[in-house]
Amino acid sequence: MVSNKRPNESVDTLVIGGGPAGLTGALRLQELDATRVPLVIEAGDRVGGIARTESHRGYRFDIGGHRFFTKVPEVKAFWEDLMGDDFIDVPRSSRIYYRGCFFDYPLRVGNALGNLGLMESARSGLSWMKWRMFPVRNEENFEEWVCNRFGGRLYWHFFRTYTEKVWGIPGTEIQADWAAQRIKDLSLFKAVVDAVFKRGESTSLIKSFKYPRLGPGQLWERAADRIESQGGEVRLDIAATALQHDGERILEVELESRNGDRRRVTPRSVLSSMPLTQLVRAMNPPAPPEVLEACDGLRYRDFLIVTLVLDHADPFPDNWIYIHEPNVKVGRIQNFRAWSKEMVPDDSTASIGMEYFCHEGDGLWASDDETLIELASKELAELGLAPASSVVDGKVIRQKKAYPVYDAGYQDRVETIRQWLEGFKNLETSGRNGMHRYNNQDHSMVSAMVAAERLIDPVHAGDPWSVNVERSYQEEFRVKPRTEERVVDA
């Protein structure tokens, strides 16, 4: 079980963050060198980070939805080793709700044409042809990237509203590389070909995925148990608040528990997955002015999920539904039984997750739980999915810094911070927030594997910042075996 023992004054490797990156990094350290003793600290009350599983009166729910799909063999082996028979196969089922209609996603030509109508379908096709003939040559933002591949009318219908709900800023302020990373190789032509021939080859359009029987947190709880069974330690409700350094090495780290108790530890090395901005601001002496200025410019999007328990079984079969309707605030709706039957304890009820994207401190974030449950119930009814009167219980979970924002200038800011952190010989960063990179779960794990290797062998190991997300999906990435050198594609 995960323990809460007080750490020794001196620790081997301090791992900051008990999410996918931190736990993967700790296990990789132990795999490569059995003498390494990682101490993992997690500010929350359970492991898993954004991939944790929360529960309420027997109902389990996923924070944001996590499909387990990868083409990186080492990640696949990691998952299967920990989960065994509890790693179930789940068919992907998702749709888009827009203008009172459900659009299948992945695209089905007949469904899309029927919902849009022949006239609007023809206009969308002409718009696509126009953008193919006269594309924006230098794609700088999300809107340009999508329009070049789908046309302006389909961007307006299927991308604009949902994307702006997620990020809270116009598509023209989101950088094109976010679209290239998240939507990957998808285009209108490829989507139609996949739909007609049912190939499903695009990473964005996978047809099935793996999932832990009791939610993603089950996997990370097992990872924590494995770390401890191998001599490491995982401590909850502990945050790193200050990192003392001499300009080349981290000398001491101040840890603070939830009850205010503070203690300093002296680490041999540090692997951090805490938000990049928090890491820099925790440094003492402070970072140079230009680094602090770069931190000030990095932004995050926060997130909350309102889980509703209904007095009847599933109102829809999908894993989740994307809500492109501009007249409601909800951005995505999950049906947790569609992920795993064991997420819901009573077959006569349903557990529905209403996801809202917001900023910490804004109106949604600051609303009390009762108000949010009432809002979610009302919008569920407005969308025609279930009457508000069928909601018998609810639970609200808020998640800070869920999404690093890819706005103008973020790359230069991250590079300024990265170059400064490179000067510390015993510090590595990894993961989504640890690198301010909107990674999938498997990509966060890969960066942690490489970071752990670098702490052990900085001369021959690769650079976690150079792990190419796209190439890892094309299986060109390999983690270094015990007896061989590994080269990370740049």
Ligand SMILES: Cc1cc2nc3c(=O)[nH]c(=O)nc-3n(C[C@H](O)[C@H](O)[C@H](O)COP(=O)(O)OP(=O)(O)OC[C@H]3O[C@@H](n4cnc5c(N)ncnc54)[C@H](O)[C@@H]3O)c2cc1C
Second form
Amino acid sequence: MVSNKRPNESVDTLVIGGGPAGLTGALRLQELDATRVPLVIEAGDRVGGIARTESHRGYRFDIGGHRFFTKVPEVKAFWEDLMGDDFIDVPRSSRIYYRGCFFDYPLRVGNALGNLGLMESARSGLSWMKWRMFPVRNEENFEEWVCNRFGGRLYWHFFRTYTEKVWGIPGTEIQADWAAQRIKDLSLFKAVVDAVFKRGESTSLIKSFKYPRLGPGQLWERAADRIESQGGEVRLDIAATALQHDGERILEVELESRNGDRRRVTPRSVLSSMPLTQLVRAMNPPAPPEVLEACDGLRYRDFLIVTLVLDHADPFPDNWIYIHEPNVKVGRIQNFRAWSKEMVPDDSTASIGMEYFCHEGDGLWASDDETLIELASKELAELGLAPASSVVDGKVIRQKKAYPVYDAGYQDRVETIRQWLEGFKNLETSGRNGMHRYNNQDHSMVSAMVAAERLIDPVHAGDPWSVNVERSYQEEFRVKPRTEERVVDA
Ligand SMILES: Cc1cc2nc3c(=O)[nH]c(=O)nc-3n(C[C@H](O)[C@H](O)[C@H](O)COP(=O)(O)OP(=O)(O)OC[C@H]3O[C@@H](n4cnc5c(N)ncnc54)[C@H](O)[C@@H]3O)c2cc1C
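For comparison with the form predicted on its own, would you give the structure of this protein in the form predicted in complex with the ligand?
Whole complex next, starting from this chain.
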């Protein structure tokens, strides 16, 4: 089990964050050099980061549903090694709910035409042709990227509402590279060809995925146990609050426990997965003004899940349903039994996760739990999925900084920060918020593996920043060496 012992004064490698990146980085360090002793500190009360598993009266649930899917052999081997027979195969089943109808996803022509109606389908086809003939030449934002491929009407029906729910900003303010990353290789033409000739099975979409029997947190708890069994440590409820440096090296890190206790450790090296903005702001002496300004410009989207226990069997068979309906606030609905039957303790009840995208401090975020459970129950009923009276229990989990936002200028800001951090010889950063990358676990893990390699062998290791998120969905990651080599003490 994970311990909560007090830290020593002097540590080998301080790993900040006990999420997928931090835990993977610590294990990679141990694998490469058995003499390295990582100390992982996690600000929360359990490991797994956003990929943790929460539980409430025996009902287990994810922060959103977490599919385990990767094309990276090292990540696959890592997962399989830790999970063995507890890594189950889950068939993917998801639909889109829009205008009172369920659209199969991946798209099936008969179903889509039936739901849209012949007239609207014809209009959508014409709109697609118009955009093919007169595309926006330099597509810069999400709206332009999607319209160029799907046409304006399909953008309106299937992309606009959901995307704006997720990000809280118009599609014109989201950078096109987010669309290119997430909807890569999908075009209306390809979707239709696949639907007609491959019976609705788009090759671009994953048909099944792996999942730990007891949820994603099970895997990350095993990773933490492995680190400890190999001589490292994982401590919970401890945050890194300040990093003292001399411009080239991190000299000391201040740690703060949940009970307010503070202490300092002197690390030989630091592998961080805390949000990039928080890392920079924790630096003492402070970062140069342009770096702090870049931090101020980076934005996040927050998230909350209301898990409802229903007093009857599952209201739908899917793993999840996207809610494109503009009249409700919920963005996606999970059915946790469809992920693993062991997520739900009682066969006669259902466990449904209502996902809301929000900003820390906005109306949704600030609502009390009772109000949110009431709202989720009401919306579940409005969507015709289950009566509000069937909700017998509920639990709300809020997740800050769930999504790093890809808005105009974010790449330049990240680059300014990256260049400054590059000057520190015993510090590497990795992971989702650690690099401000909208990624899945596998990308976070690979970036942390490379960061760990770099702490050990800076001359020959690759560059964690070059681990390519876009390629992770379909192909292998590419890792480039850093152009400028630097010498770090091993
Ligand atoms: C709704 C949703 C659904 C998702 N679905 C999937 C999916 O289906 N499949 C998939 O592979 N991925 C999915 N992801 C992405 C996945 O959750 C992330 O890629 C992964 O968790 C990133 O790991 P990380 O370690 O980089 O960051 P995190 O998970 O954010 O972990 C960072 C950790 O650092 C800790 N920390 C932060 N600051 C400090 C500090 N100062 N001191 C100490 N600790 C600190 C945090 O508490 C956290 O535990 C999803 C994400 C969301 C939001």
